[in-house]
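Have a look below at one chain only, the form predicted alone, in structure tokens format.
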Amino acid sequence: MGVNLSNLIHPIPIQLKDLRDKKAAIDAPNVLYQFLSIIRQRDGTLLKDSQGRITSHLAGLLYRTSHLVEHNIKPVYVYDGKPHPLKKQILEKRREVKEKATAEWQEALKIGDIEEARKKAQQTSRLTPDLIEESKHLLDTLGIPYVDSLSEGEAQASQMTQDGNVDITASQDFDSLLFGSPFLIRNLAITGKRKLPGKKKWVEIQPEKIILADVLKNHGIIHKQLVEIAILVGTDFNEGIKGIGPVNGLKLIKKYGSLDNIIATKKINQDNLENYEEVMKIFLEPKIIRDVSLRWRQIDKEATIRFLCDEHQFSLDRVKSALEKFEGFSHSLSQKKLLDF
């Protein structure tokens, strides 16, 4: 979900040859997320093989990253590690939207409203530890590396990038950036047309580059200061101040200098307030991994094929095509092998 920051960032469209040449630290999570709310049959039940098992994510991370590394896109996923306590909250209110969400649906299809239905089941998304270690079953026979985090995978992803060991961290949430991720790209893992929930409309969805440089300069502040709005505001961390958007927050912040000033005021309810000097902890100095090594590695094919074709009985053909894709980034990596030797 992340923290609502979007009345204070302007993104710049851009386009996937954009980013060619460029590595992409994507926050797993978020994007299996999205296909499992996105990749469903009419009536919102998930793809699944002849056994019941669950494959929606299987199908966008293979045809997603199929076209990244097509616009020559190395990507890199990033998973969550352990969550900080202050997140169960947040964990347990998600959880009994997805049980709400699932009576609704079911209800849904019992009167025939599949429009309604669908829009229902999507709320229901469940990333389960199996579903994860698929992904990265899968990531490992394409030869795309993925990093497990300490904590947070938004901020692993963003001090890789802060590190340079990644060009840009990919997410829609804009936590990254209160991370310091000094590049985000949005809309890497769902380009492409898409309707709009609840309408008989579609639009195109293309990525949108955010630089934290520029959110910080033209607001006029730091980003010590931008944390401190997004707590203002709400984070995954903590519930914020009702009332408070991101345009009053900045407002604020602009006028008191710091959350800590506006504490001393006395004059908003800091009822959801009492752990913010944590809350900052967690943003300013996270939990991650420093020495990161990654490695993207030529694909098997055979393994790709044995793995979604003949376990989870995808197309043949589709999968062949999507793997098609790779031919050019594998040459890439064998000539970059070549100029190292």
Second form
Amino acid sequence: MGVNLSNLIHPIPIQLKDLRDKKAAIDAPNVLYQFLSIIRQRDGTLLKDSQGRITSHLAGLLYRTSHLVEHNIKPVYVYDGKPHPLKKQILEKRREVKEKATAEWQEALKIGDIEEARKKAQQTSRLTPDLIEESKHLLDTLGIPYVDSLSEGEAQASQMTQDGNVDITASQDFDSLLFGSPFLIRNLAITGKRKLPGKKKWVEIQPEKIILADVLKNHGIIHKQLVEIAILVGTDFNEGIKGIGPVNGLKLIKKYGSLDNIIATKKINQDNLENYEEVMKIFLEPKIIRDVSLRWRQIDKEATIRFLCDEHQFSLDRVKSALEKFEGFSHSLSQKKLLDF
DNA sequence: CTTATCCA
DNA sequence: TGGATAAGG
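Let me have the form predicted in complex with the DNA next, following on from the form predicted alone.
Starting with the chain above, the whole complex follows.
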């Protein structure tokens, strides 16, 4: 998922309180997908209401958002638009992986291997149009804005950060750096210990900040060259060159200056590079909306409770205590209104 | 994922 | 009391 640039990036650990009063453009598919992957029972079953409808995405969104507003961070969720045709290939590949994982999940359940079952179940998550609509409805009742992008949500979020509509982009992926986001926050709101995938090791996780200008300066490259490194390594829109990871990609770009020059040397396998100019365009000239207006409204507690508790059987106590975290946030909104007036 | 609870 | 573990829908 997303581009692998981790070896080139040295994030700065931060705390949630460092982001107080900041506006954050959150990659909505990225968080919703995470919720669907992780908010499950021990055997991998998703949380569901009495009618069997999935609720894991709503639980995650409620608790995550309440956590953010408790720290007076202003979230805006940015959704994907139409996928670029070059993304079809990776989407198809992911679909196949999910089909395989679904079978392996059932198999693990049959032999009673609960841990394996959960692991496989996590790989089966699908973000359907229904789940997306329900998440938007919850945001509406919470008074939290969202944006429907024309293309990639990460592209839209990055532009909003560049334009100053928001202060930071939040995602687990590095793609927003390719889209030119000056500031990226990973692990927004995530704290505590996490299990390393596939291993029995636990690591401490905390929010971290990545400054695009620093990444470029550290390696002595410009933004376009970072995109070229990503294309060598492989993105959601192209496969990348076998044997080239972020470190070798950087070396090649530093040595030859550009992807064009590397290609001219004929020293690398060029089978996967036929669309590279189009991929460059996806990152450097994405389809985005320039004049977004963001409005954080007062929470509608009654509507939230109707939706989560009455329609989807959330516990009233849990929802109420999550909604209490909106108190200070709502107050600061009405204060701001008075000041504006 | 976040919150609730269990137990040293 | 706080770190590990279960539950949540």
